[in-house]
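Here you get one chain, nothing else, as structure tokens; it is the form predicted on its own.
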Amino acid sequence: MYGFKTFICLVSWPILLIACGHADLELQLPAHFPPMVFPAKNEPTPEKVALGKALFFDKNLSLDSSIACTTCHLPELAFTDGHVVSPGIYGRLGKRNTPSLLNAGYLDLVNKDGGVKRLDLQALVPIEDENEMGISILSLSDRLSQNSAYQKLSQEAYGENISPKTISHALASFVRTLLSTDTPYDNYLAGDSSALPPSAKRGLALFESNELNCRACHGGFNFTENAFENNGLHENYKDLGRALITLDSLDHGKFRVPSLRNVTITAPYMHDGSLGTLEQVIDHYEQVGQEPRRGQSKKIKPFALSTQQRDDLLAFLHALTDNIYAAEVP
């Protein structure tokens, strides 16, 4: 199975401490990372970690067994999967462009709209989901129990059966040690002078001007304030967004705005995958800089880049990919 050596006293990942038994988990971070925050009742251990993960590869967990988190979620593709929208059970599609998982664990709300406040919950939602893996968590809970080594670990993690808390509680503690800290930015704020090409240092000085304002939204270490936007992307939007949750008009196509690390692997981009070059999103926020749509953050600011400025950026944006998880791919 991908990444982790052993269940039994050593994670290999490598942005993790794990002592053996049932210590807490300690996460290496950088620097310029805050610590996280784990949820009283779930602190993640390496046995919730090692039930985690193996459901998070398992098929077994959507109704036709067609379907793992994974198979949305591949960490050569810093966990997204390419798809504009991802096909679930019986090739049906989804309404969204499959997130990042990386840095999950940061999130106080969860998902595009905001609409899971504990990430401990947030994998009900594409279990139970018709278009992704479409059953039910009792019914999901009462296959597993019939696997020998699903109930081993569950005991071993939580001292109880497998059950609809382990699944989505183990899920999350996984989640939690997907972690994008060893980017050529990262190494270049702890130091490495070099890091950073001549173009991506120029980049930068782009991305934190005034000019294009791009961290009034995508600022802090993990290039995102975690809030909600509308940056213009239709005039009219199917999917309402963050109103779907709040029932206010003025939320009408806010969605969460994503983090930048691995942008450069994630596309296709926003919320329906509409975009499928990076080029294309910046020639997006050109455009609406200049002629702002109905109900458009006002953090979008007019702004022209000639070509240099162009390639600086995308430099740039080159400079936030980290390549540990597609090192480990089988």
Ligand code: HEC
The other form holds:
Amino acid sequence: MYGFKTFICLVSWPILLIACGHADLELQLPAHFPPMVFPAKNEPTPEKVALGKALFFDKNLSLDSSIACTTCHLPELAFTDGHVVSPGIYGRLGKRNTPSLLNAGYLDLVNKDGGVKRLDLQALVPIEDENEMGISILSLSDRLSQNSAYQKLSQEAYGENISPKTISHALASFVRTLLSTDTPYDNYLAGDSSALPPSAKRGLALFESNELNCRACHGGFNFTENAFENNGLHENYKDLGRALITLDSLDHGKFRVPSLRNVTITAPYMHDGSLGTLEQVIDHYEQVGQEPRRGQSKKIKPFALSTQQRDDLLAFLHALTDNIYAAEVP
Ligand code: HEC
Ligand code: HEC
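Same protein, different condition: the form predicted on its own was shown, now please give the form predicted together with ligand HEC.
Let us now look at the entire complex, which starts with that chain.
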């Protein structure tokens, strides 16, 4: 999914001129995707991605060495795990449904409440969360320091020994390479009009219609502009969402609008995994469009779908599945 671009960097020091080979990572993005902006202090390189990838699949990142990032973020389920909420160490249950990590490199604020300001820091949350991996980042860094393979990867990537910084920065670098770019919908946008079957084309028109108004929140190439919205899931939210961070009561029940890419394989849905199927999601919007709940966004409009229209909308949502996962989709 990514290619490498090599350039020479020149570092000048009073009389010393050091030329160093430096490989920059270039993501292969379709024309309708904006460029991904990388933090100046952690531009991804193949070496950083290699360290991040090794860490991502390693159960030693948890207190009892039972849970890796990939235990909850399974590649074959578009980096989700099919659970309502995921079991972490000792079977302890987390509070939220595991999101896909595809295109997470585009996030400004991370996690469903936007509580983490930078992807480079996000890994500290699951590592230290007592319901997830449950180990302090300092103990983890000490543990991984004993491993010469990790020291070598960390030196190659950052010119430094393994540390909390190299661990979290490398994991973020790996996450930035996880892309959803190759769905029938993307191929359709790229000019292959046969990529979408007629039913999915009708579903796309419904999705984009003012009547259903889905695009008002699920806009852009990634079906989200990363705003925080209350989609009327509950009358009273146990998880206050964005309000936990802003402490503003107007933000009660607002969660970051998720991408809809690969929704066919990322059930169950919503921050708490409370809706099991896409049919239930459509029922939900139909119902709360007609009978709005407290605090619900006005962007949700009343609509009623015929059986045919419902099938068309589902066919469209199915067409947001990346081709690499298509073999897995029923
Ligand atoms: C026990 C299950 C579990 C494990 C283990 C886990 N995650 Fe997650 N991950 C989640 C859940 C649940 C969320 C949503 C958290 C929230 O919104 O508060 C999440 C959110 C994320 C996000 C933010 C995505 C978004 O849309 O905002 C990233 C990035 C991420 N995880 C990467 C990782 C990495 C890297 C690791 C390993 C260090 C990891 N996760 C380990 C369950 C897990
Ligand atoms: C007011 C903004 C808004 C509108 C309009 C809207 N959504 Fe959503 N949608 C959201 C939010 C916010 C969530 C996540 C809520 C949560 O995490 O609890 C969501 C979640 C979803 C999910 C589940 C995704 C997942 O991974 O959990 C699907 C599917 C979905 N919406 C489809 C639609 C469709 C189809 C329409 C049009 C009928 C629509 N949405 C209209 C805001 C909106």
